[in-house]
Structure formats: C-alpha cells, structure tokens
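Below sits a lone chain in structure tokens, taken as the form predicted on its own.
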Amino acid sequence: MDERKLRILRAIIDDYILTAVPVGSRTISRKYETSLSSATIRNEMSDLEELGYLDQPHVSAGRIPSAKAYRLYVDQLLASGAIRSDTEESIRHYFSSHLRQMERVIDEAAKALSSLTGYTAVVLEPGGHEPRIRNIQLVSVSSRSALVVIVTDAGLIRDHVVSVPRGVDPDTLYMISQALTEALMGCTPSEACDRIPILTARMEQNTDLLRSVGGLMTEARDKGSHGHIGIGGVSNMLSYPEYSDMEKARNFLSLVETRDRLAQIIRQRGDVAFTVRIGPETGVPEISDCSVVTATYTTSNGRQGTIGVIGPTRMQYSRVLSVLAGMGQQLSQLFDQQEDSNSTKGGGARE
C-alpha cells in the first residue's frame, strides 16, 4: 500500500472513531487530505476497499472501516511507539488516597479505566500463585459481631462481618485471633479449609465462630485462579449505536454477568505488553463486533496481572493504550507497596 492510500485510510478510521457515520470522499477532501480533489480520493477508497480495508454499508453511503483496516492501524500504532502515559495525572487522581483493602483498589482501577477510556473495563488481580495467610485478626464490631480480616503475602487484605456468639469479648477474640494466626500462618486458603474443622473439633466453644472464618476460607479458595474481577462501565456500552439492538445489547450483557468467562477472555498470556483483538479476533461470537485491548501488569515478586477494555471496533485505540499503559504502571507501584508492607507485619496485633 503506498503512502497516500495509507494516509486516506488512517483519515477514514480516525472519523470514523470519532463519528460513527460512514465516510465520504467528500469529508477527507475537506478535513483531512485538503491538497486531493474528491474524485481522486474516491479512487483510492475503491481500490481501498477492494482491498479489503473498507465496506460500503449501503450504495449511496460512504465506507467504513473493516476489521482488516483496524489491524493494520493498530499495528502500526504500535510498532511507532506512538503509545503515551499522557494521562498519568489523571490516572493519579483515582488513586490519590491510600485503600487498605487490594479489591478496592482492583475495583475502583476498573471504575476509573471506563471513566478515562468510555468503554466498558475489566481488571483482574495478580496471579501466579494461590496466596499464603500472614495474619488473622477478629475485631469486635459490636456485642454480636465482630470483624475478620484476613492478610496474605499477596497483599489482599479480606475482611467481612460475622456473628459472635452472646458474651463473647474483645479480649475473647483476640485470643481466638493469635490461635488462628498460629494455626493458620503459612497455610494457602485450601490449606486452611482442611485445618479449620480440626480446630473446631478441639474447641469446646465458639464453634460457630470458626466455622464462619472456615466459610471465608472456602469463599477464598473458590474465587479460582482468577482471583477477584473489577468490572466497571458495562452501560457505558449500551450508549454506543452499534448496540441500540436489543439482541446484541442482551448477549454483552449476558457475557459481562458470567466473570469466569470474561476472565478468560480477558487474561493475558506470557509477557506481551499489550494484545488487541479486533472483531472476530476475539472468538466470542457475543462481542464479534467488538475489540477487545488488554495490558499486563507486574508485581516486584513476578506476580501478573490483566487490564482491559472492551468497546466498538471504532475505539479510539491510541488513548486506550495509552490509558493502559498508565494503569498499568499506577497498578504495579499499588500492589508492590501493598506487598511490602505485609511483609513488614509479623503475628496478629492486638486491637
């Protein structure tokens, strides 16, 4: 392809993206490419799209791109360099304040990457291992419920709300708490589902209280390889015209709510920085008109985790990798300060 018909299909994509109407020869002569007369743009869309690079949705309309033209922009973006952190600062914003809690931090990165992109957004926490217990704290609450916090070596901090039994005080449950420790310390959560019921077994009271921690146990180890999902701006979708039909509104829908399967579409593997999926590319006839951008990011101790996006094949691909890339890196620094500091805590403290 020589460069003119090159830049004519870049100027085609780029309104395309932007306006999500078929385009004319009319419309480049006038925006983009304003030294060529519109019948000799006209002839390069034809042999554009004989081609393969551009579709013609009706006889009187004009083209738009096809998934061909989308691949070849994509890998030229990336194969420039072109790709900037230019949104580092406002990446920054969304995570100006501390959050204990890594989930939070995953769900709140998947809130933020919709926001700075537009499309819907899927981030997956680091993998690589199923995660050991550092620390188990029981924190009362009130008279009949106190707090579990448990702490891994991943740095995911879980913590949930669970009856105590009638009379059950502070000083009660920070004993149970340094027992658990004790116990538990080292232990993966399949590990500790096995460990639990004997602890129980030896106890003559507060059963019902363990058994409570061993449920969180099981919810731990059950979450899977994939560990917690952070969707955010699955409506943001909806406000696209290429799903104001019901049908393909419906199938996204009814993909976003199965998360183990948008895990696996979403994870990344090996050490590719970024994979983009156009159209059919993704093998998921639910979203075969979509594209699919992914990123990884990486803890200090080599623990991968996947960012991504998924919008209309017409996405604005520079700023989402660009928007990637930032997160990221804003992600890596989060988890490997998380990592860190879990390192430093020894047994459980007294609350």
The other form holds:
Protein chains: 2
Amino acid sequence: MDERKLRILRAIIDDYILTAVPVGSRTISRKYETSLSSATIRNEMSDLEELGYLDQPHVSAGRIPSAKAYRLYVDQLLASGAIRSDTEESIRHYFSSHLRQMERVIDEAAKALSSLTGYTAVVLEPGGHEPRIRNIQLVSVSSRSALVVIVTDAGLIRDHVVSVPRGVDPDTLYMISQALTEALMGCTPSEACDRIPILTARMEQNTDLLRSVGGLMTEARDKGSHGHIGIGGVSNMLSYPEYSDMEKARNFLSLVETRDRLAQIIRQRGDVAFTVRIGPETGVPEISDCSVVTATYTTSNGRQGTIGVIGPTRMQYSRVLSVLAGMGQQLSQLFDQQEDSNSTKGGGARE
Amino acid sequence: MDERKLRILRAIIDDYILTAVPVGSRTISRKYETSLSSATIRNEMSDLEELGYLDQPHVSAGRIPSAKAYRLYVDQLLASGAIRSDTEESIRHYFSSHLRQMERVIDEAAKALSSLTGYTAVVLEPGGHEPRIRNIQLVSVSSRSALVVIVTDAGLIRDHVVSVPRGVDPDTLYMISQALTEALMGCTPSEACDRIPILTARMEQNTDLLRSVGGLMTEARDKGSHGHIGIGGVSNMLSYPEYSDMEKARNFLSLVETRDRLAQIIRQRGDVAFTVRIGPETGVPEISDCSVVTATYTTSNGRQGTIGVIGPTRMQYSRVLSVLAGMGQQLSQLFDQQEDSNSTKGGGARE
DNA sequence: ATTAGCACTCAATCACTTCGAGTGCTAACA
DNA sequence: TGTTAGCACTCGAAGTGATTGAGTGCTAAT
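Next, report the structure of the form predicted in complex with the DNA; the form predicted on its own has already been given.
First the chain shown before, then all remaining chains and molecules of the complex.
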C-alpha cells in the first residue's frame, strides 16, 4: 500500500464526504493531485478497488469509499492524535449559566451535539455499575397517600404514589423509611426484591405498605438500567440525500423512537475514549448505512456516561470526533461540580 | 344543500381518506351511488366545487375534499353523537397489568394511541392549576450530600443533589425537612421562591442548605408548566404519501422535536370533550396540511390532561375520535385509582 | 512509471408519443 | 325537469428513443 495510494484514497473520501456524489478520476486529478493526470489516478483507483477500499456503483460512475476505507481513514485519524477539542467555547455557549438538573443537562447536551455536528445525537445518563440503594423514603403527600422515593448512587428511581393505611402519620412513615433504609442499604434493586418479602413476613403491621414498596422495586429492577436519554437533531438526518429513500428514513425513525434499543446501541463500556462503528460494524441492520461514533464522560465518583452521534457513513469524522471530545470534557466537568460540590463549593462557601 | 349532495360529498371524503387519490365521478357512481350515472355525479360535483367543498388539482383529475368539506364531515360526526369508545378492550390490552408510574403511563398511552390510529400521538400530563407544594424532603445520599425532593400535588419536582455541611446527620435533615414543609406547604413554587430568603435570614445555621433549596425552587418555577410529554408513532407519518415530500417531513419532525411547541399546540383547555382542528385551523404553518384532534381526561381531583393525534387532513376522523374517547376514559380511570387509591383500594384491602 | 488518446458504458435528461382517467357540455330521454 | 348517453377535450402519467456527458479500461507512446 503505496503512500500515494493513501493520499488518493484520502482525497476520494474527503470529496465524497463533502458531496455525496461518486468521485471520478478527473476530479481528483484537478482538485487534489494536480501533478498527476487522470489516467494515473484511474490506475491507482483500479488498484484501490481491487484492495477493497473503493466501490463502483456501476461501470461508468465514479468510485465511492467502502466501509473498509472509512475504517482506515478513521484509524489513521485516531492514531494521529489530531483530535483537539477546539470547539470548547462554542460548546460552552450552549449551556445556559447554571443548569443543575441532570435531565436538562442531558437534553441540552444532545441539542448542542446535534447542532454542532449536523447529525443525530444521543446522550446517556452516567451509570456504569448496577445501582446500589442508598436511601428509601416514604414522603407524605396527603393523609392517605405517600410517595416512595428510592435513592440509588445512580440517582433517583422515580415517583410512585402508594396508599397509606389509616392512622399512619408522617413520623411513623419516617421511622418505616429508616428501617427500610437500614435493611436495604447497599443492595441492588434485584437483591432488594428478594429481601422485601422476608421483611414483610417479619413485620406484623404495615404489610400493605411494604408490599407496595416491593412492587415498585420490582418495576425498578425490570425497567432496564438506562436513565434518562437525551436525543437531538433527528430531523437533521432527513436533509442528507442518503435518506431521500422513505423506507430507510422510516426505519431510522422508528429505531430512534424505541429508546431502549437506541440506548443499547449507543452505550459504550470499557475505558476507550472513542468508539467508531462504520456501517455493518454497528450490528444493527436498520442503520447498516450509518456510522455511530461514541465517547464517554466520567463523573468524579467514577460513573461513566456515553455520548454519541449517528450519521451517514460519509460522516465528517474528524469534526464529529473533536466535538465529541470537547463535549465529553464539558460534561465531565459539569457533573463533577454537581456531584461533589461539597469539596469545592461547600469548602469555599463554608462559614 | 341537497341531501343527495351530502351523500355524494360524504362518499368522496370516505374514498379519499382511504386512497389519498383524487376521486372521480365514475368511482362514486360505481362504488357508492350505483343508482346514479357518472354524468349526474359530475353535475353534483360541479355544484359542490362551486360551494367550496371540493378542489380540483387540475382539470382532468378527480376531486379532493377541501378543509371546509372535512369541517362539515367532522361536525356532522360530532353532532350525530356516534362516537362510541368501542375499542375499550383493545386499549386496555396496551396497558400492562399494573403501571403506576405517571411517566410510564403517559408513554404507554402515547404508544397505544399511535399504534391504534396509525398516526402520531401526543399525551400530556394532567396539570390544570399551578402546582402546590405538599412536602419537601432532604434525603440523605452520602455523608456529605443529600437529595432534595419537592412533592407537589402535580407530582414530583425532579432530583437535585445538594451538598450537606459537615456534621449534619440524617435526623437533622429530617427535622429541617419538617420545618420546610411546614413553612411552605400549600405554596406555589413562585411563592416559595419569595419566602425562602426570609426563612434563610431567620435561621442562624444551615443557611447554605436553604440557599440550595431556594435555587432548585427557582429552577422549578422557571421550568415551564408542562410536565412529561409522551410522543408515539412519529415514524408513522412517513408512511403517508402526503409526506413523501422531504421538506414537509423535515418540518414536521423538527416541530415534534421541540416538545414545548408541540405541547402548546396540543394543550386543550375548557370543558369541550373534543377539539378537531383541520389544516389551516391549527394555526401552525408547519402543519397546515395536517389535522389535530385532541381530547381531555380528568383525574379525580379535577386536574385535566390532554391527549391528541396528529395526522394528514384526510384522517380517519371517526376512528380517531372513538379511540381518543376510549383512551380518555381509560386514563381518567387509571389516574383516579392512582391518586385516591385510599378510598377504593385502601378500603378494600384494609384489614 | 506516466500520460495521451480512444472506444466503450451507462445513468440521466429531454423531447415525443401514447394512454387513459376524468371533465364539461350538449342533446336526447323519461 | 331531472337524468343519462355520447362526445370532444384536457392533462398527468407512463413509455420510448435519442442525446449527452461523466467516467472507465486499455493500449501505445513518451
């Protein structure tokens, strides 16, 4: 694999990313390799096709890069270490002064990502390991109902109203909460599911209440671990010619609609900074002509979240990567401030 | 306006709803009014066009119903009172056994609505009046941080972690919570925002903590009133020929992406059971060739939510209306059970 | 090794025709 | 007077070549 071949391949990819039109030998010879004639380029292209880096839609059209070509391109890009998160200011611009609610940060991040890249963006809430219960509270809502709040180290399991038997006052609720917290602290929801029946059996009163909590816990366990998902720029996809085919567009849309599957696709584990999956590498037939680029961000307590961009295979990888890098940093920072504001803000403002 | 004209107009609308193809005189004479010849139908159609009920895309095509025609059609439909919620069983089928988390109910409802109608569905959380605070709890998460949970009669204001000064144990947190609840019970968030600084000033300790709560309250106030929004079946729209135009499809999609605007469009106030807005009546240029049908559901404590369906103007109004009716009932029921489960379930399961 | 030249391919475009669904009008009819 | 049959007319959709031009592969010359 010649160095010149590489240059030509790179030129073809760049041009195709820009125009989405099969690129011919003449284009390359005029716009990129002015010292070579189109005939020479043709020969090289022929070789590149044989090597599997180029495809030809039909005999009298130009060439388009194959997934293998993009792979090479991206690997080179990653190896060169040329990904600077130079977009830091423009990213910061998207976060209004002081967002502190997790969900809003995530939504904003997705919006920013999609708007900066022009593709569809997905942001997942941090949550690496299985959540562990930290606190259970029954919060009185009215005389006859209460809200069960289960706090885990991954955040909060959502609201659920349960009915309260007659004669149980807020203080009793608090005591029950304390007992529950003590018994289940550190458990995962599924462990808690197993224990609650035992607890229920041991208690002679308030069994109804406990059963309700058990029900909620089961729901929490089955719900699937992903927290909030931020999605942005879905409509962007329709502006690319590869999605002028309605059938493809519908497939993509319905994939995005089933957030569970989307989360599964985006979620990235392990300690790599970036993942780039091109076309078939995604393993998802619906988006076999898309690429998925993901990156992670980390909070101070080690929980890991994923951000990702989905676009056509002829994606502006270098831009996407640098935006992802920048966004990852921003998010890590934001959540750091938020989660251990005791050490920084608390310390400073103390007294 | 002849009775026969009405029959013919109705036949045209029905056929066009089914096929999305301009319908000609011959079709009507063969499929609907077999006793009349196509020539007669032609005369009648000509009259109907002059009256503004029919449009003609070009001279040698059939006729298509105008917005005015749909209006007449729908008004008749509504007046006839023929909307039976006969789909009750099929709707119930969509709600898995015991969903009790508000957000999931709403999401499921949207999914069910879209799947039953084949259009795009939107479900808004109930929330008529401004929410009133019922309870404030500081839930310990770790030794140095706590979660602030603000419960209102409209549900829960989301999680927000605050730092806890050294030496404040869970019991102290509970006491502070009690004090806060007592002081702010029954307030709206904006009232609470005004009061918190006063409370803070009166306290000699834990001022940091209160300030954090104040910040969260401010965010809650500014957040905008709409709660969770359930959206389903967005991809359905792409399967209708009217959206084969990419530009239109993109417009629609980006409208759906900005949930705030969508909520604004769907939200329905007042005591009418149904609202049908056809084409330009929606007042939203992006969907000037769509219709929006909404209905309300009510919870036992009088809070009102909206469910809606967005589809092409040639929507299957009668089906949509009956599905909406059924879904409205189901939701009203579901939230009734949930909100005052004390009177029904609590009473039953007592002992 | 590179390049100029040439024959060849094939999608895209355009002009042209044909086809048929549909209309409007008129005249005949019950 | 309302209904119908018949006919001329319109116009989009679909089909048919012919033309164009971007692009290739191959060969022979540099």
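Superpose the two forms; the largest set of C-alphas matching within 1.5 Å is the rigid core. Since the model is a prediction, treat every value here as computed from it, not as a measurement. Residue numbers count along the first chain shown, from 1.
Q: Taking the rigid core as the reference frame, tell me whether residue 214 has a CA displacement of 2 angstroms or more between the two forms.
A: Yes, shifts by 2 Å or more.
Q: Any CA movement of 2 Å or more for residue 72 between the two forms, core superposed?
A: No, residue 72 moves less than 2 Å.
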